[in-house]
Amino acid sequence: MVGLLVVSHSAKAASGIVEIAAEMASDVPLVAAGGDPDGGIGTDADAIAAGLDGADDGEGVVVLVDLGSATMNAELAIELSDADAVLADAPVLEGTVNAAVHAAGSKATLDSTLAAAEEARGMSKL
């Protein structure tokens, strides 16, 4: 099954997003990587790399990020990882939920799960 990794500057935000997505798709590998190594606001490439390993069961990982340095550190972690991982250009919460629901399906692939995450860019909330 395709896994999902949520990367946020806030450990609480990353964990909360994973918690919401798990309500919709509890069987999908969902991992949070948030905060800096000291428990503050920031991101950590090593924690992201560990998250990639945790989310990967051999089908690949879609990575969703919140802001600037999360993208840079996720790209670095993906380069250094053995996991087949892709970075989604999607809003982190909505994209994670879309991707999780999609990944729970029996026909989900890494590419189709990435597309499901990125479809969230156009979602209207009204």
The other form holds:
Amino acid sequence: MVGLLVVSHSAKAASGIVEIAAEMASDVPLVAAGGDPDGGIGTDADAIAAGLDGADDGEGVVVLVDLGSATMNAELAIELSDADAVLADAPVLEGTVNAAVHAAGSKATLDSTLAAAEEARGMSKL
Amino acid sequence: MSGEDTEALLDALDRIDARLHDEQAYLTDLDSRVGDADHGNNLARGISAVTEKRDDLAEMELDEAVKTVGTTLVSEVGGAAGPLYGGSIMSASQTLDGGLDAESALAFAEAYREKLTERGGARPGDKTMVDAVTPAVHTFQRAIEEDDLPPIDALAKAVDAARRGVAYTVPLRASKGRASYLGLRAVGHRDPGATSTLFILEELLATATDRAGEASVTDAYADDAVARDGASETPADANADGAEDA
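In place of the form predicted on its own, the structure of the form predicted in complex with the partner chain is requested.
In what comes next, the whole complex appears, and the chain from above leads the way.
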């Protein structure tokens, strides 16, 4: 199954988003990598690289990120990791939920899960 | 030769360590105006982690030591500065596998600039460290390749160019990084990343100048031809190691 990694500046935000998505897709490997190396607000390339390994069961990982340096650290972690991982250009919460629901389906691939995450960019709330 | 190159790197790291700790509060204050108020603290933590590895670094060839500096910064700095500084240093370290001379210093500087701009997606004028790095690297390149200057003079020109680049960031609005959320509120403040880049370049130049001075003292006892060789060799070494953070 395609895995999802949620990268946020806040450890609480990352695990909270995973919690929300897991409610709708409990079988999908969902991993949170939030906070800086000292547990403060920030992102940590090493923790993200470890999260990629945790979320990868062989079919690849879609990575969802929040602000600025989350993108850079995620790109760097993807370069460092052996996992087949792609970064989604998507809002972190909505993208994660959309991708998780999609990934739970039997025909999901890495590409289609990435597309599902990125579909969330166009979601309207009103 | 590699031993001497690594020694120059360690000298530079000691100076950068002292400088970044001296400027820690200033850099964090700059970042509090345009970002998330962590730049000085993050860099101070990162360079401390690097200098704690001093004994290990001393045993390494230059390229491996520089790569280790990069991976340590990635692990310890966090924020955007971790992947920007650390990731770019890691990637550019390959250019130093044959040791340090004017050519490899320039190759390092260019590889660093390329990786930095690719990673951050910033262009000159976006109010980022690219505004210090781009003019510094281009000036260094022109000074070496076109004007045929000794590497230490080329580095001095590059530092001047970086200084002008930092001043240039003051009136800009940011279009990358956390400062871009602030719109006009970022105008009137220099960019913290460009400023820390300048501080590091200044310490690299000081390292190169120091080591050139020591070399000429040593060479005063040799005959003229040897003294000239020595004087041109050592600045090149210190310089390229300077360019590693350029």
